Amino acid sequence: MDDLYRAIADPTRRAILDELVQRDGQSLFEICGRLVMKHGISSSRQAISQHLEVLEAAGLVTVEREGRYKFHWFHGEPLEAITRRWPAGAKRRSDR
């Protein structure tokens, strides 16, 4: 669970996840282009690749290799664990 929180704590990684939710199965080149155009994030491909590795380690991104290219897919199941841990409908102390 710590890997998950660390992964989503970074704004660049959240932007990467947003892009994969909007258009799944992107290459590193595509992700970098969308980050620049839509978010103004102009990190190097190496830096974005490192962010993707963190997201993959947290289980939020899966990777499929096709020839020379790697395609990245959003995997939201780990985020569902957060909502199971702290349900939105839980009563607050002040509500009791």
Contents of the next structure:
Number of protein chains: 2
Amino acid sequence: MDDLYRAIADPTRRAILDELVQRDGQSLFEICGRLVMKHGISSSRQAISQHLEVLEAAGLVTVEREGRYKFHWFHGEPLEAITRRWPAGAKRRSDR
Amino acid sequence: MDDLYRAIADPTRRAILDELVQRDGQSLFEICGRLVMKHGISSSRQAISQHLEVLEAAGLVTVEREGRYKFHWFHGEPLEAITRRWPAGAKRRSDR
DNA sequence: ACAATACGCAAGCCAAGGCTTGCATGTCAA
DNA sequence: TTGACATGCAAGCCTTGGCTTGCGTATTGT
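Would you mind giving the form predicted in complex with the DNA, to go alongside the form predicted alone above?
Below: every chain and molecule of the assembly, starting with the one above.
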């Protein structure tokens, strides 16, 4: 529950989510390449791998091993907890 | 835009938002007291004040000075950017 | 005016976290 | 089987950020 907010706190992890939404089921190397190409992020492979672990712990990314590859899928359901917790509707202060 | 995710990354700040949703328009001292009472959080007044600055920078809290008091209101609209960015609907991986 | 109240500013401490580096493991193709 | 490829593990560095401490400012009540 707490991992969710930590997961989306990092801009690189948010870019990873953007990437997976745009093209689901990518491997680690695919993600690394696309982050450099389209998001200007050039972190090491290990750094991205650690980010993916955090996203997986938060339930925002689903993983499946296939041979020597590991594919990643986006899973947005945990995000609903945020708008369920606070009324996102534009609540303005009432005049006093 | 980036401040939003940092703002809700901290559990104390999330508790502050919970408090303001439950009782809008509190002063700093009121918030401090209620955090101790109902959330078991006992940080110093300055710590809470700094948290409120972060929340204000993220647009999640509206502030109005009145004499020697400073009142705080919850404003949930920025949160909509999250579910607008990623489809929160439970998207599952497609079989391969 | 004076003291108490409510809050702001700024420096410093310390733990958490993001990143790198180096090595290890496992898988596939030739 | 051997080498190339895709990933995992672990230790260390270094910045970020949350918290405290001490002092300063402004407002209110008596």
